[in-house]
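Quick heads-up: it's one chain on its own, the form predicted alone, in structure tokens.
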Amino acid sequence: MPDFLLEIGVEEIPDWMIEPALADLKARFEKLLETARLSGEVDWVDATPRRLVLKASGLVESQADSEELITGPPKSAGTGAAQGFARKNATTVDRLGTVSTDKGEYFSFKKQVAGRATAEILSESLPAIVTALYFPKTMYWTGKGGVRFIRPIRWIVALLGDDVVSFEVAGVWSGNTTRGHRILGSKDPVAVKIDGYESVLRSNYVIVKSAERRARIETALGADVQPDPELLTTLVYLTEWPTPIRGAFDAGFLELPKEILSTVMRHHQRYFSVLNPDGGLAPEFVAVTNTDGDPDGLIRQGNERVLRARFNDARFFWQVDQQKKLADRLDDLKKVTFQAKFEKPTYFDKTERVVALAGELASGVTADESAIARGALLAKTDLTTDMVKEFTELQGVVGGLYARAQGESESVAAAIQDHYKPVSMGDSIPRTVEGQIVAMADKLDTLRESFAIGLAPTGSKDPLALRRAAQGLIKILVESGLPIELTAYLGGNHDLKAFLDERMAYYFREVKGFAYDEVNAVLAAPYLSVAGLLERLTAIHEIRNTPDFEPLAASLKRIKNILKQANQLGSDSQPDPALLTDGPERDLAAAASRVARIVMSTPDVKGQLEAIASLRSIVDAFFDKILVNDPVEKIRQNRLALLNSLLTEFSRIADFSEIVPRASETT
């Protein structure tokens, strides 16, 4: 049973694009070896700059043989079909079958179809496999119409065994030759078999795997290097045999905030910053170069040539700032368009609306308004400034520092600091409650004006960033726990709404790791604050275990369906007490009056849910001794009156008809 090696060899990938790439190469390789039957399993997916890679081991030599049924004509139409069936099929009639179908007998034929060979079904297979593996972005170069791959492919290798698996893509046809570094490594091709692999390349400055350069890199930065993992990842994707190398730049530097100093090593130039032991940053920096080293430290040098240049730059722009005050800024922002479709499109606009909206958020919560107030208005003055101008990841960040050296209070400086956090799932919260309420006001700001005017995101283009807005209002509103109704902010429209809660499903679901189920349960039913949805949330996985629940869910379910049936369900009617027949109907709405008092007066809903659950032995007598469709149509129409009512009491905290049992889910 041999084993498998692909090797897509390109121009370099973008880093960023490399680990969803080798995800989709990994399951379209999988379900090939499903689908033709080949056995084996893909032992790992890795990649380089200039490579992505797949390894597979237990493949057959060939599919085995396999029986085809092929249904011919109808019995009906007699011998003469029967034999043109026969012919076609290179047998005789005596060897055909029947089969029995809705429409009758029909002729049938067993054919036995030999198992292809490995190697035929992959050279047939490959092409589409590397032509189809998804990236953001594709290019042509082979002319227009061309194959579309994120770059040039220049080399394939294809091996199973020790064959090579011959397939052409854009005229590069498979082989077993490889390419080493491209400045250490030799100039020439080099013969690879699966066996030593990894080892060859090695010896030509090539380390297939992302984990070992990522150790190689982490071995040699030293514990003083300040931890980044998104820009460990990036350097690890972006070179074949990292080398970090250590400079240093003028402490004069330091006079300039950490925060600037930090983002312009980290996303100017991919510079590690080096601490001091106090937490500080030291005059230092770590580069990860793409080579075997620096031994006149010409690479080192260069480093810190362009770094003096980026420092110098940032330190005459905060001079030049510091020279008008932020609020002084407020009607350049009448020069700066946010979205030309909106009607009032400038962020001087923008800004005027988030003052409002954030003073109508904090009128709930206990903060400092005038804080919030202020930090709102002058949350985007600093897209005003030379620092943003030249380095745009500082936005907000650059707003507060201004801020707080033009004498702003701190609450003011961090709300302004803060409010564009977080700006993705693993982001923290901004850190005060001030900023906290400025950052919901400007996403929330977003999304109405947005979907006012029909900008809704479409498929996977997203312009305006909305769908990060609503993670981000929703993550705050989570971890917070601030008690800000957000359903009575959407100015009632309802398709911001649905988009809201399908992005509160997704992080529910993906990010805190709930079941689908219990999401749409939730969901389902009215709520308040998005921290209370966490609540209830919490509750039913934490009670859907004990023995009572889920079988009291699926009786609420029949409830439902009963009562669509009857054209009955969310009927305002109330049963008539005279007309409860003794027994588990009597019993069953005493039960349900009585958890109703212990759902009003109970403060958790854990405690909620576990009166509820209680109802279940009750509801299942009535069930087992009652006929809901009574011929009476007065005792009919009463019974479906309890039962809507009951249902109606206890969906105001979820939709428990959603809760599928776990023995019944399927994946």
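Numbering follows the first chain given and starts at 1. Not measured: the values here are computed from a predicted model. First, how it differs from the form predicted in complex with the partner chain.
Checked against the rigid-part motion between these two forms, the candidate from 410, 232, 117, 75 that sits at the hinge is 117.
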Given for the second form:
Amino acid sequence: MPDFLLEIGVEEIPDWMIEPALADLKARFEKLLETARLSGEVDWVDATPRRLVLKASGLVESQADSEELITGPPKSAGTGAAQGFARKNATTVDRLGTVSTDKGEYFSFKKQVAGRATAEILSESLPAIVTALYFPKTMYWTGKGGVRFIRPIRWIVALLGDDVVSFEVAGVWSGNTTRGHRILGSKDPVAVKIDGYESVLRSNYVIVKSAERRARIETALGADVQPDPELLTTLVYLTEWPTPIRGAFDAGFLELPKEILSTVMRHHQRYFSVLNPDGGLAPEFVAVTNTDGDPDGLIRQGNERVLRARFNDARFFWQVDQQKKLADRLDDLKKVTFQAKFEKPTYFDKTERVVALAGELASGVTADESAIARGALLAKTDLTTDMVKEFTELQGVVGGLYARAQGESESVAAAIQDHYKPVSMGDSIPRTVEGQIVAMADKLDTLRESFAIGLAPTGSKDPLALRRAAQGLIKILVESGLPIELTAYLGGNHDLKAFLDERMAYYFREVKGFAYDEVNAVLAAPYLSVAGLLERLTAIHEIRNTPDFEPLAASLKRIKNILKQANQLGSDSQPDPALLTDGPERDLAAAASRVARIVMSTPDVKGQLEAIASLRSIVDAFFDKILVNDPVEKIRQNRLALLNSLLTEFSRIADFSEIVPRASETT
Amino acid sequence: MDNFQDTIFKLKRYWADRGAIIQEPYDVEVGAGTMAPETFLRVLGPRPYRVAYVQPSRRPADGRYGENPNRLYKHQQLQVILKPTPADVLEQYLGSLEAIGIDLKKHDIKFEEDNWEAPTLGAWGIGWQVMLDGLEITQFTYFQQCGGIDLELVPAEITYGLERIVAFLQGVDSLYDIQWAPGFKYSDVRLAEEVQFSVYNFEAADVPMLWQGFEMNEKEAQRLIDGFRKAVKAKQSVTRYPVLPAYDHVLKCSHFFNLLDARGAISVTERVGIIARVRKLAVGVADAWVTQQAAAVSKEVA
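Now that the form predicted alone has been shown, please provide the structure of the form predicted in complex with the partner chain.
Let's see the whole complex now, leading with the same chain.
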């Protein structure tokens, strides 16, 4: 049962693409193990910037022999045909069998197929697995029409037990030699075996396991370093032998806002910030090098000099920018393109629209309307500052800081500063209602204008980041709890409505962790505010495991199907009490109106759902004893009307027929 | 300590030793070494090529009147083109850093994703910015497309930012303090140019003249491209056709565009259209050049 090791040696892979590529590699290799009947399992996959590695164990030496059933001529064709068939399969007539099919009896033969050697199958299959790995952006390098990959492949290690699995990709033949760290490792290729693979690389200054590199960085960071998990992951995949070093900068730069200093350090230099005990920035930073240390302090000095230049730039920009106030920059926005394809393409145009839209959104909300208007008006003006031109990711933040420095109110400054938030699903929403409104208006405007001219995202292409805008909009609506009826602001665009519904479903599933069926059920019912959906989902999620809920949901689904078949779904006919039969039918009608009243007077969704679920035994009794399709047409119609009113009444919170019972799974 | 010109000599020597032609800077204004015909045109077609040259690169909007220690209107790039790319290109590149006195064992070097794209040239590539102790010293690009054409042989383009590298080597905080030659600082050689061109680019350039310059050159480039197409259609020989002069006019257009941009004379609505106009010319010349090269090859064969 040999082990298997694959190392794809590549020029430096972009850090953020590595983890998805590894998952893909693992899935593809597991699929090969299964379809080719090689048994075994993938022990681990891991990577450095220069190598993607997969280790598996327990593979068979070769596939088990197998049998293949070959169908020959019909029995009716006679002995001659049977002899021919036998000859063709290198056997004799007495070893043939028969199979019977719809068309009659046929001769058959069980052919013994010898299993192929695992090494052979791997050689054959690995090139396709390597070249099929998904990367968001690929290149070719061997010439036009050549293999595409994330960066050029420079070596491949493929070992099954002690032997090389030989194959070629883009002119590179697999072998048993790897490469160490570019600078610290051996200059020549290094031979490896599966046993000791990691230690050979370690002696060449490569830590193969990303978790170990992460731990090595974390241990060295120190308690005063501002935690930054995203930056940490980036650095784990930018290094093969990570060694953090600490540097300092002139405390005089601390007069610049923390946001600017941190951004320069984080985004431009990939440095961790260091905090004082009081939580403010200390004049220090931590850089993670791809070296074994900095005994002479040269690396520290180099990084300090770069940072000094960056901070000097920032200070220079700050001073120059203050010479023209944000409010005086509005006209300059006429020269900044927001989206060239729009009829009104500039940020000035966008500002006018966002101011108007923010006003509309604010109408039903308790908020400082003048701060909203002022915030929306100035929100984009920082795009014309030198600071933002240089540090583009500080858009908004700079506007907020400048607004404060120029005497705008705190509320206005915060609205400007936060209006791009949330920039990711992990980011927080704007901290003030005013900021939330401006942020929503900004995103909604981008969505409305884009959809109005048919610029919806397609597949992986979303150049205007509309998904992110939609996701941000939804997150603000849910988390702020603002009573805003989103559909009223979509300009009647059905594509946009569908797009937002889809993003909403995505948000509740992937971010909030609700099940598919719960999300589908809630989104299929009419709703006013997005915030209300969260309450409904939470209630359904909590109540679905109580004994009555899923059976009742199943009954409602049954009712829906009955009505569908009878073409009565959504009809507005009401049951006639006089036509109800005593017993379960009348009981159901009575219970339904009683529960409807309880639902009406119960403020919380969970209580409403509990009341609805209490109908279970009565609905069950109804279906036990009553035949909906009564021979008397009048009675039948009345029963359908009863079911219809029941379904309509209790589908206001969610369409329960979407719930897929899973009681059987949990037992 | 090496001065500015020593470092340039060493880099040129290094790449000359690896088979590169050492060219001199192109004598038409360009925004980057990529735009010089030694890169833009040579990367097209099936012929291998290796070249290195220093290219003064002008970016009018980047001028800071000589007041900012890290920013220049005109900087010097050392541009290397290796077509096709040798398999050990990154090792060769690291060797060039050693050759100019950087002891890599004592420094931190990282290759960070940075893809390059020049919309006005219809060109893009995949690559990295090379970081040395946190300082970006080189842009490394595997060209994929140029003039809208998929490249037959993939070249590596190595662009060294000379001022930054030398400031690093000399340990100075301002580019103007670089020792250019014994007894001469960078500021002695170039400061007046930075100041005067900043004044001209931002304040003094005559906008109607710039527009006129743009349009004249656009017209001439287009006339030559059209003439080339006509000649091909008429099955006339095009081996002597002035495609290279047409490209000079494209470069002039691009420079006038940059000047107009720095003067704030291009409105939002115009901007996209003007980039498209320059791109159209660049694509036209690239196409003509490829056709002309193919014709020249078939003539050699005949």
